[in-house]
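One chain comes next, on its own, written out as structure tokens in the form predicted on its own.
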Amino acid sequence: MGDTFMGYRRKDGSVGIRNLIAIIPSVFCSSKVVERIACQVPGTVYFRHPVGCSQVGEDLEITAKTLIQIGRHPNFAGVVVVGLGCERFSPYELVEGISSTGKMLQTVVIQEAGDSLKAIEEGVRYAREMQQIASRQQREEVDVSELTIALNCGGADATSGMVANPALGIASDKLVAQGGSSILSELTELLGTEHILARRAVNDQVAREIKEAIYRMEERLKNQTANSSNPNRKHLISKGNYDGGLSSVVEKSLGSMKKGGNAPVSGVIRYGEPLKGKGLFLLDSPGHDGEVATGQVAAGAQMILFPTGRGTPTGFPGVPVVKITGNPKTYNKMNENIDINAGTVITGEKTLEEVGEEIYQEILDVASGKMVKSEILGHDELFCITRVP
């Protein structure tokens, strides 16, 4: 056994790093009931979303797959599904998709319960019963190969590509070398790097899939920006990125890619689908922080590593988001939101390799139960299922 962490072993063999009860609406109409249930039961998290009905084809398919994968996630010991009763994505289909995990599972349907107050009462009872059972489960020592991390970033500045992303790449390489997994994404911020990533593919098929995914995203962006009424809406990088010292999307892409270190790329994952195998994977997703994080969690990532040069407070329900900044000024200004100051490389206090090791040790600590700042402050903004235009 290599490095280890203390996790929760599930009946299906997966390992969680949190032991929470998830309250998930099958449709947006159930969101307030879900929120009210979670607010009354400690140890629960809820997933508000605006989808689940009036969608068709691939758009609804992605919603269904993603919600099922969230319910199957190993950080949740149990799930209460809440439906309205007339939606296109049935709550019973969501329950069926989760059921093979063997975890605690209950369904509340508002139209069957009678009204929202009765549905809340029923959901609170189920959640309390699950939480009492989950509270008896103990952590156990687990090999680090059971760990999957997500690599995401937001509010980038010049220090992101210089320091924070490369340091995270060192930590990711160390995890992958020991049999663990990492998920790189944000295809809108990998434009122009496809030939570099394809050279690192484990075989020709994966190399083709990497290029096809990034070319497809480039074509989608061309179509979306062709008729913009405001020239500023064509920009892939924000005013904040420019203010932070980034000059172009090429520079941003080259820095973003460094989060994935130098490990071989094992495959490309479709949005809403689980990881198949171990190693470094590329998730086919747009660059929106919430859409990326949600796809990565749906693929099975137990935690998210999030470099941010300008600073951001965001978090994800039930999945720790570790904030890293390469900008020492941002760390000092947003100390209550940032977990790791990689800006110590800029100030000459540490080397890039030392900060990479610091991030890796933080990954093990968080996997074993250490809470990150976004969890402590209750941030959960990153749950956002992508849509097919």
Second form
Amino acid sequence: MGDTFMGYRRKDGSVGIRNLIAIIPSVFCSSKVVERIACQVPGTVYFRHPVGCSQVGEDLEITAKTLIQIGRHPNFAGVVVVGLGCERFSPYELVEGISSTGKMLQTVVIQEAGDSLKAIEEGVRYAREMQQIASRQQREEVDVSELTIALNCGGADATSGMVANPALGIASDKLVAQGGSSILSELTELLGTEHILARRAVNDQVAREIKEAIYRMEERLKNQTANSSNPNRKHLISKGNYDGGLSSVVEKSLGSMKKGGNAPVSGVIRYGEPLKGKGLFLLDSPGHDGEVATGQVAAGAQMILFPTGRGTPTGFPGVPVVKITGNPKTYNKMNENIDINAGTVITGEKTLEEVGEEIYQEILDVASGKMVKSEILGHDELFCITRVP
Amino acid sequence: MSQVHLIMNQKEKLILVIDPKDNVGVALTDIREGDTCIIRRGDIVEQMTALDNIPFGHKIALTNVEKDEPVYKYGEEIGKMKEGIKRGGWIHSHNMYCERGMG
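Any chance you could show the form predicted together with the partner chain after that form predicted on its own?
To see the whole picture, the full complex is given below, headed by that same chain.
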């Protein structure tokens, strides 16, 4: 056994690092009922989303797959699905998608329950029953290979690519080397690195998929900038990037890519789909923080590692988001939002390797139950399912 | 980047080298021409004189780099030199080019 952490073993063999009850709406119309249920039962989290109605084709498929994957997530011991009753992606399909995990599962449909109040009452009863059972489960020692972390950068500044991302890459490499998994994404921030990632691919097929995914994203960006009425929004690298010392889009992307360290790339996953195997994976997603984090959690990440130079407070329902800053000034200013000060490299107190080790130890601590600052403050705004344009 | 500029008024002019293969380092504080810089590669520390003013977050050449030779940061090529540069000089868009993503 390598390094270990204390997690919650689930019936399907997966391991959670939190033991919560998730209240999930199949459609946006049931979001308020979901919120009211969660507010009345400690140990629950809820997911508000603006989609699930009048969507078709791939757009609806991504919503459906993502909601199912959120329900299957190992951080949740039980799930209460709340539907309205007339939506195209039915709450019963959502329940069906979650059921093979063997976790506690109940359905509330507002139009069948009678009205909002009756639906809330029914949902609260289910949630409290689940919570009483879940509260008796104990953590057990599991190998670190059961852990999947997600890498997502937001509110970047010059220090992100210099220290926070490379230090996180060292921690990610250490996890992957011990059989764990790590998810890199934000394809909009990886343009120009596809040949490097492809070189690290475990086989030719994966190398091809990496290049195709990044070229597809570049095409999508080019189509959007070609039609932009504002000439200042046509560039893939901003004036602030140049001022901060970045001389090319490749240099910018490398700074972003460094979150994924130097490990081999095991595969490319599509949005709303789970990881296939262990190792470092690339998730096909644009760069919006919420869309990225949601796709990563849907893929099975139990925790998100989030470098931020300028500082952001955001979190995800039921999934710890560990904030790391490379900017010592941001750390001091936003102390209640930032977990790790990688700015100690800038001030000369520590090396990148030392901060990488510090991040790795934090990953183990958080996996074993240590609450992060975004959880304590109740931040949950990162849940946001991507749309197909 | 004004926020970042204010981070450090430290006397030590630190240069960070991200990957052993790199021929550039990153300035961890504003550097003036003639300053003696301290280069950190992990635990190894050496000294170098800056030939230009180099702002926080910008690149300084660790070796002489000839025209059209690659610039390496993160152990990877980020572009090539438009003109030769001496060890200690400032590398940025005025003397480096990259064919990708420049419109």
